[in-house]
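A single chain, nothing else alongside it, follows as structure tokens in the form predicted on its own.
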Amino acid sequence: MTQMTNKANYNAISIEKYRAKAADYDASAQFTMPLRRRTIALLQLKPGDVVMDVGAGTGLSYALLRDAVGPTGRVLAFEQSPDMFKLAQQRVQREGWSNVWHQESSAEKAALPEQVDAILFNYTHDISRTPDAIANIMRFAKSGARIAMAGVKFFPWWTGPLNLLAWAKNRPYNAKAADLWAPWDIVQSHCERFAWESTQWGMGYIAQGRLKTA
């Protein structure tokens, strides 16, 4: 019962955090747009691919993903924040994108209409640190699906107090703000040929891998 309560609390905390940030999210995310583009490029998307946007927020990655998969591909996404999802819906309606499918759902409960060739985790820390969420996401990935991630991490341990900066950067957005030593490792456990590198002077990372083949 306690474990289930904690999961519900984490999701509720996350929803509340993004309620206050939704309106200004796109403007604040411009700083990391080059990193978003770089992470999407790691997916090596091609026309006709189906790609999952995990915790899609306001749908800021939709246009980039659509450009990569073309009119014959599809973008499938989910977002649990009602405030963020509302903005994503408005974006899709405004642009008239018929090949974007998305739903308002937590990662643990999301149910996609088809299997995907690739998965994007762009600054989805709480999801990446939740085993049940990752297990559910991987149910919808084809064997060998390409995976790319970006997010915040701690500096090396020997930097000591400098990691307060990473924690402070993560705390306004995530319920699991202190879980930053290897925030990719749950996803990595599902992958083969996984690699990561530091970004943002050591406070961030990007990673890529492939889902283990059946």
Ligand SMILES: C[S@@+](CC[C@H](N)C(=O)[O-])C[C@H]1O[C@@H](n2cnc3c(N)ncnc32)[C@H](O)[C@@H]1O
Contents of the next structure:
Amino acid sequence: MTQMTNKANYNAISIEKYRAKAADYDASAQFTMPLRRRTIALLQLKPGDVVMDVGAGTGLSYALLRDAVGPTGRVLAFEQSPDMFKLAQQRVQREGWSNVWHQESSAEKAALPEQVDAILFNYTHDISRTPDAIANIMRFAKSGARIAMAGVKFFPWWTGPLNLLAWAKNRPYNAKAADLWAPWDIVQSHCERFAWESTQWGMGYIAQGRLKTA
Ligand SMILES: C[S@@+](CC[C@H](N)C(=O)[O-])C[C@H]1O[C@@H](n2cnc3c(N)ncnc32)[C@H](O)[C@@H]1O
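Same protein, different form: I have the form predicted on its own, so give me the form predicted together with this ligand.
Time for the whole complex; same chain goes first.
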């Protein structure tokens, strides 16, 4: 019972954080566009692929993903914040993208219409740290699906107080901002191959993996 209450709180805390952030999100995310492109490139998407955009926010990755899967491919996405999702929806309507399917849903409850070849986790820390959310996402992945992740992490432990900075920087965005030692390890546990490297002077990471084959 306690655990269920905690989970509900993390979702509610995150929704509240993004209520304040949604309007300025796209402007503030501009400086991370090169890293976003690099992360999407790790998915090695090809025409006709179906790709999942986890916690898609305002849909800032949709255009890049569509370019990579072409007109015969599809982008499937979900986002739990009503404020962020509304902007994603406006983007899709404005652009008239018929091969983007998305829903307003938590990662724990999302239900996708088909299985995917690849999964993007771009700055989705709270989702990546939630085993139930990851288990639900994996239900919609084809055997051997490709994974790419980017996000925030703590500096190495020996940098000491620097991690106070990492925590403070992440708290406005993440309900689980103290859980930054190995933010990829729940996703990694579903993979047969996985590799990560540091970005942003050690305060970020980028990772690539392949899900276990059935
Ligand atoms: C830093 S934003 C990243 C958005 C997008 N992936 C991007 O690259 O621009 C994190 C997003 O994850 C969403 N989120 C957090 N927890 C979630 C959950 N449990 N289920 C679905 N979305 C969630 C937030 O609402 C927010 O839009």
